[in-house]
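The chain below stands alone, shown as structure tokens; this is the form predicted alone.
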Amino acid sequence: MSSAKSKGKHDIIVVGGGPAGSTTARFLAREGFKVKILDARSHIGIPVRCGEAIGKETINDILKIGVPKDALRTEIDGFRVFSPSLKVIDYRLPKGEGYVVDRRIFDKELLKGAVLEGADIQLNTRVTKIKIDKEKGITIKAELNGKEITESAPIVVGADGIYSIIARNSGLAKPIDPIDLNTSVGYEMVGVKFEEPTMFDLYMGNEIAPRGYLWVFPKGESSANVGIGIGVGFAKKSVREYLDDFIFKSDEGKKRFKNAKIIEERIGAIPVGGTLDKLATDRVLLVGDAARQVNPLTGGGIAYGMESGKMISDTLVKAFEKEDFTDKFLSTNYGKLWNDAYGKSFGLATKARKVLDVLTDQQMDNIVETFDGEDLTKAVRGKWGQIKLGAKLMKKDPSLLKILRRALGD
């Protein structure tokens, strides 16, 4: 592909530099577009604000770019999800999980490939504003290192967060709604105790994370991302507070962390409402969280960002090749890879997040009961309909069964 036909020195910008504008920028400096990322921070990476899970098949057999060496901390062959009576859900997949990434150099080492690719980076750049004029491109104003300057270019891609002004500026997004958000925090600690080491482990419960859970993802023999994430409203305490009460306080958390120390913090927003209604606008696209691209379920969005990057990729080959950067174009081809892909699985994910607003412990018991591994992971990827648990929750606990066919439209 030939980007001749941009007058510019660009032909895409992409503002943000995470792993789904780094992606972004990958995939489109493959197909020979002039591409230039703007990033605010001064190194890419930082500050971490997740649990750095991604799951195998996106980066190996999706994108296939696989998962940079010195970025690899654990691969995890399967999960254990514990019910607030510590019922639990053992799951082994056949293939394994994923993989526990350092995100300071996993998210370094994806800029570094797209600018291998020929990719452009420019750090210490806040984008301010950005004024679309449908016939000529973006203009876009911003502050490098505290002086205003302009960039421009035909094509924008908004991948520069939750808050991100690209979505605001295009009239993509408003503002978040609060309900449709979880808050986070989470430490990486050292010496804490692992009966598998290549588990990744979840509690769920009202007295431990409403509307939520407390995640332990190894990082290494012996270090963890332990954190939280709690809906927004749900909690009677702070957020911190659940996540240390649970850590120095409750009897698993003395018998796992009795010897571990915390080595970091972090602190994040995750948005849990669903992806946006529309990805894309006249010159406009966005990515990642920018996009809302977390599942509402498990507030996982790495990978659904940076297979999104391919997306945008895939549609933007096509809008150069017919000089349409419409937003009907734009929408409905970008649109459609993406719902092709999870749309489904994302209204479904969305529907049963909203049950979590009102289970009790009760019947989080129940559903640890009832469900095994494999609906646990049909569940989270919305394929409810081949989960058959119907005569089992009849028997457990028919009012579990009303509340899920109802939330599900079943």
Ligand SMILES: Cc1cc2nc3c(=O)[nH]c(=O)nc-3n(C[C@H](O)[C@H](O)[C@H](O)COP(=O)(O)OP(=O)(O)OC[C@H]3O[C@@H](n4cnc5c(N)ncnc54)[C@H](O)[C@@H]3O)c2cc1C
Contents of the next structure:
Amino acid sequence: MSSAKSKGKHDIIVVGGGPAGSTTARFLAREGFKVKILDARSHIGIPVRCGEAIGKETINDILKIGVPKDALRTEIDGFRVFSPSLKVIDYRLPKGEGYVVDRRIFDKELLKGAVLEGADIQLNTRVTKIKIDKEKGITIKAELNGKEITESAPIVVGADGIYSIIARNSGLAKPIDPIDLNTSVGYEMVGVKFEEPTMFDLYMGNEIAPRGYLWVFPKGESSANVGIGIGVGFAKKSVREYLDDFIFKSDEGKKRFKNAKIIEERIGAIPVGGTLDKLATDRVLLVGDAARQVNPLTGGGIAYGMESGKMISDTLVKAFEKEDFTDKFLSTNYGKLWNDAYGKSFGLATKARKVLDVLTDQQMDNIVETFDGEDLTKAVRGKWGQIKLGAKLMKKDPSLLKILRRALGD
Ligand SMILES: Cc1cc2nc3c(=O)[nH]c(=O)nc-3n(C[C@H](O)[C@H](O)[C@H](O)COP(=O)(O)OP(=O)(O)OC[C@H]3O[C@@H](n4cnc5c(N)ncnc54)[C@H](O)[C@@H]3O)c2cc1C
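Target state, the form predicted in complex with the ligand; input state, the form predicted alone:
The complete assembly is shown below, putting the previous chain first.
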């Protein structure tokens, strides 16, 4: 252990105990750091603001954590994408697609994982301000049960979500352009009918979910997480009206949700403009929604934040060894890990999102009619050069060529 590691009470304070913060703390504690999580909530994971879907790769193969057993609701084999006129791409991935979890349990189990590795947690602690002293460390002001408290540490990790105070106080945050924000409403529903109870169902269309999609994710027997995320500024009515109109007024909704009941509601905002330009500065690193590590096309953020927690741990092992907590060291090392893993695919996903910004319903129908699941997966992952039915699509709908050229030329 380096000398820098053992001087104070804590080596690293992680602000926010969501999936990104807990996973960061877990890997840091495993490396032998004295880590403390501060979270404003009294119960991690509540309220839920999520579709609760997570892919398999990060959690199983990269982090080797696996989905906490008690949090798993459905193991998903693939996806079905419905076009505006309900044409469908139905695709089962060879190794399966992912999981639907119960985030109340998922988040708490991840926190438990961090604590079992040796991290400390203090609930009911809302951080209000940080002061960065490049030489000495970070001073944190927080409210604990209405009283102001002070904490200090050499390093602070901001895992405090989309409205991150750490991102703002450290100067890393930039204002979110409304075009880069999706607004979202979701329900947990019981009594939902499933033709395919192991598939993610996504509905597209400018009348259904402008610049976004509506999801039906099976969550255990006859339950579902049903929600919608749409682009701010693209909507002609409220986001809730879009969701309710689909569930209660459309033929498809009436068929699927005939006797279903809403047992829980969620609302939230999703940053879809790509990650912040810089993820770290002197003595401060950001992770998860605080760093806007959310896929610009799908709006998924759980896995990216968790994986970045491991990247932060790897970066800080080196930083403590070298006793180098400078902006240059932290932002270069952590930034490289992030960019090598996701820089390119996030760039392409942003371009794909811009395509979605302008697609007409007819064009969406044409895509769904022409592509198969493999091509759609490649399109979502930004592997546009590998799409095998691209030429067929361009022949069917030449207007798409102009849109693609504009998006790729940006
Ligand atoms: C409606 C909706 C649906 C979504 N669906 C999906 C999905 O299906 N799959 C997916 O991968 N992603 C989804 N996302 C995105 C996903 O929820 C986020 O990317 C993910 O929760 C980010 O994790 P995080 O740990 O960075 O932040 P959060 O989960 O937001 O956790 C932040 C933590 O910081 C704490 N905190 C905040 N401020 C302070 C403070 N000042 N002091 C102390 N603590 C503080 C909070 O209490 C909280 O515990 C969805 C988002 C929304 C809104």
